[in-house]
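One chain comes next, on its own, written out as C-alpha cells in the form predicted on its own.
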Amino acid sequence: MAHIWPIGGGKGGTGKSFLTGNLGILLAKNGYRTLLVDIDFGTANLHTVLGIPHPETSISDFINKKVGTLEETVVTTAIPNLYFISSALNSLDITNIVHEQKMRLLRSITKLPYEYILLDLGAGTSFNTIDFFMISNSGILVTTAEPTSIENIYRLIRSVYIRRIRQELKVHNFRVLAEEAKTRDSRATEQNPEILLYIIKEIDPERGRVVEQSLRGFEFKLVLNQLRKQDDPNIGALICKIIERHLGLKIHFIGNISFDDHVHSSICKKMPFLHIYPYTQTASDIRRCYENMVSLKETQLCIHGVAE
C-alpha cells in the first residue's frame, strides 16, 4: 500500500506546490516509485513548479469518465521513478465535484500501485479540500511565519477535528449530540471543538471514546516555509505545541525553508528548484526536511510493528 502524503495549507501562496515538487523530486531520486497528483483544481500549478508542459491528460478526464481509470491519467516525468496527475487542463466546473465524484476519485487514489503519493491541495477548508487531506492520517501542513498563514493553518486543522467527529458519529447522531451538549456549556460548538468533544464524551461516553481513539491516530507534519531572517526559526515547533495543547492532535515540526528569490526564479523557467539550485541553503532546508518525514515514517512503522 502506498504511504500518501497530502500536502495542505489554510493560505494560497504558502508554498504547497512548490514544497510537493521538490519532495517528490527527491524520493523519487532516492529510488521510490513516486506519484504526485494535482487536487487544487481551480488554480493547478504543480506542473509549473515541476517544469511539465501541459499534458494531454488531466484529472477532469477520470471524474468525467472520459478514461475508465484514474491510472490512464497519469503521465511520466522526465525524472525516472517520478510520475504525475495533473490538473492543469481541468474543466471548469471541477471546483464543484460532486460527493460521489469525490469518493470514487478518493477510492482510486489510494488503489494506485505507488510506493509514495503526495497530493497537493488547494487553499481553505472546503468540505472538498478537507476530505482529501484526511486521506491518510500523515498530512503534511504548509504554512510561513505571517499571522494569517498561522491563523489558517490553525483553522484548517480546527475544521479536520470537527470533519471527523462528524464522519465518526454519522450526521444524525451528531446534530443530537451537538445540539445537547450546547445546552450543557454554551461554548461547546464547532468554533471549539476540543469543549464540544469533551461534552459529547461526557454525554455518551462510548461514542466519545470512538471519536477520541480516532483523533489521536492522526500524525500530521508542520513545515514552516520561506523563513526571513528576521522571523524567530523556533515558532514552528510552537505551533506545533499549542495546537497540541488545545487540541489534542499531534504534530511533528519537520522544519524549517529559507525563504530564497531564486525560488522565484525557478519557477519563471519553468524548472525545478532543486535541479538549477542545488547548493543554496534552501535546497539544504528541503533536503533536511525530507531527510526528517522519511525518519519519522520508518519510526512510526517501527512503533505500529508494521515492516516494509
Ligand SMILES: Nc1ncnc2c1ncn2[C@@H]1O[C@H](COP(=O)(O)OP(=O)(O)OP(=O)(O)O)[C@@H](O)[C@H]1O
Contents of the next structure:
Amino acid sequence: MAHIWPIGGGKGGTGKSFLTGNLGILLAKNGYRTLLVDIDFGTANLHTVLGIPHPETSISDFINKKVGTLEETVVTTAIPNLYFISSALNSLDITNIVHEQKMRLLRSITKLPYEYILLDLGAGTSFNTIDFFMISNSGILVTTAEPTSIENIYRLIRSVYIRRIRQELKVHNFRVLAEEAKTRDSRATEQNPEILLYIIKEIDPERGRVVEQSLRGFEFKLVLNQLRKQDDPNIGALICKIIERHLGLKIHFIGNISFDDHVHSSICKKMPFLHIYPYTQTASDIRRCYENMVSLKETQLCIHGVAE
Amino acid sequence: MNPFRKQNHYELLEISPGASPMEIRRAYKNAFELYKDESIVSYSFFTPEERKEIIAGLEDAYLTLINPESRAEYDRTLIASGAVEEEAPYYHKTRDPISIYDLRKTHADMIGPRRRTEDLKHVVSHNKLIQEIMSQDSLTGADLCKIRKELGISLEKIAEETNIRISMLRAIEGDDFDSFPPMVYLKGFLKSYARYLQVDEHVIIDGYIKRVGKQHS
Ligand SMILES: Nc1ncnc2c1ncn2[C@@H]1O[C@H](COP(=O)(O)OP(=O)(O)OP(=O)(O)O)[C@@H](O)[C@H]1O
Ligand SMILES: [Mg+2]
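Rather than the form predicted on its own that you just supplied, could I have the structure of the form predicted together with this ligand?
To see the whole picture, the full complex is given below, headed by that same chain.
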C-alpha cells in the first residue's frame, strides 16, 4: 500500500506547494513511483511549482464523473517516476465538494497504485482540509518561524485532535460526553480538546482510553520553512516539544529549510527549484529533510470512515 | 492543563530525581525560556492564565529543589507516596564512592595536559562542594578560591599558565573591587581562570559579575 503524505499547515504561503513539489522530485529520483495530488481545489498552483503550466486533465473530471476512475486524471511529468493529479482546470464551484464526493475521492486516493502519494493541501483548517490531512496518520506540517504561522499549526493540530475524538466516540456518545464534560469544567470545550478528553476520561475511563490510544497512533512531521539568518533554529524542535508535552501527540521535527530568494526566481521561471539551484543551502536543506522523512518508519495507513 | 498540573517537580522540570543543582538550574532556565510571555513558540498555545499557572509551577519546583533542605523534605513526601524510589534522590548519589583520583595527592599540576583536563573535569563533576558552589545564584571571590583549593591548584600556577598577573588573581579572589580592570577585561580574566580549572565559564562569569555589577560598574 502507498505511503500517503498529506502536506498542510494552516497558514497560507508557508511553502506547502513548494515542499510537495520538491519532495516529489526527490522521491521520484530515488526510484519511487510517486504521485502528487493538488488538493487545493480553489487556489491550486502545484502545477506551476512543478513546471507544468497547462495540465490536460484535472481532479474535477473525476469529481464531476467525466471520467470513471481517478487514475484517468493522472498526467505524466518530465521527470521519470513522477506523476501528477492537477487541480488547475477545476471549475470554480468545486470548493463546495459534497461529503459523498469527498469520501469517494479519499477512498480512490488510497487505492492508487503508487509507492508514495503526496497531497498538497490548501491553507486553512476547514472541515475538508482536515479530512484530507487525516487520510494518514503521518501528516506533514509546514510552518515558518513567524508567530502567525506557528499559531495556525496549533490550530490545525487541535482540529485534528478534536476530529479524532469525535470519530472514536461516534456522534451520539460524543454529544453526551461533551455536554457532561462542559458542566464539570467550563474549559472543556472543543477549542481545548486536550482538556475535554481529560474530563471525558474521568467520566468514562473505558471510552477515554480508546480515544487516547487512537491519538497515540499519530506520527506527525514538522518542517520549518523559510528560516532566516536571524531566526532561532530551535523553534521547530520547541514547537514539537509543546505539542508532545501538552497534547500528548507524537510529532517529529524533520528540519529547517533556509529562506532563499532563488525560490522566488525558480517559481517565476516556472522551473523546479531543485533542478535549477541544486547547490544552494536551501536545496541541501530540502534533501536532508527528504532523507529524514523517508527514514522514519511509516505508521500504518489509517483512515476513519473512509475504508469500507 | 490538568495532567500537566499534576506532574511532580522533577517531571515539570524534566529532570530525574537524581539531578544535581546545576542540572536543576539549567532545566529551570530552559523551561522558563519556553513558557515565558515573549516566547513565540508557546504564546499562541496557551491562554495568559495557563501560562501564568505553568510559570508559577516551574518557579515553585525550582525553589523547592534548589534548596537542599526543602528538597530533602519534598523527596521524603515523594518517597512516602511511592512516586520515586528511595535510592533515586540526589543525596544518595553523592554518597557513592566518587573519585578514583584524589587530586590533592596526585597533584594536578604535574599531570600531562590531556590527562589533567579529563581528571579535573571528573573531579569538578563529582565534588559535592564544587557542585554546591557552582549552583549558587552568585559567586564571591572566596567561592572561587574554595573551588580552586578543592582542585589543588595554586594561584601561581594559574598566573603562569594564563598570563594573568598574580596581583589581579588575588584581587579577584579577594573581591578587591577597587583594583578591578574594566568589565570586558575582568570577564576575560574570569574566563581564562574558569577554563584553566575546567569549570563552566558561563556559571563563573555570570555568578561573579552579578555581584560585582552592583558595586563596580
Ligand atoms: N525556502 C523558501 N525561501 C524563500 N521563499 C520561499 C521558500 N519557500 C517558499 N517560499 C516563497 O513562498 C511562496 C509561497 O510558497 P507556496 O506557494 O509553496 O506556499 P503554500 O503554503 O503552498 O501557499 P498556499 O497556502 O497559498 O497554497 C512562494 O511563492 C515562494 O516565493
Ligand atoms: Mg499551495
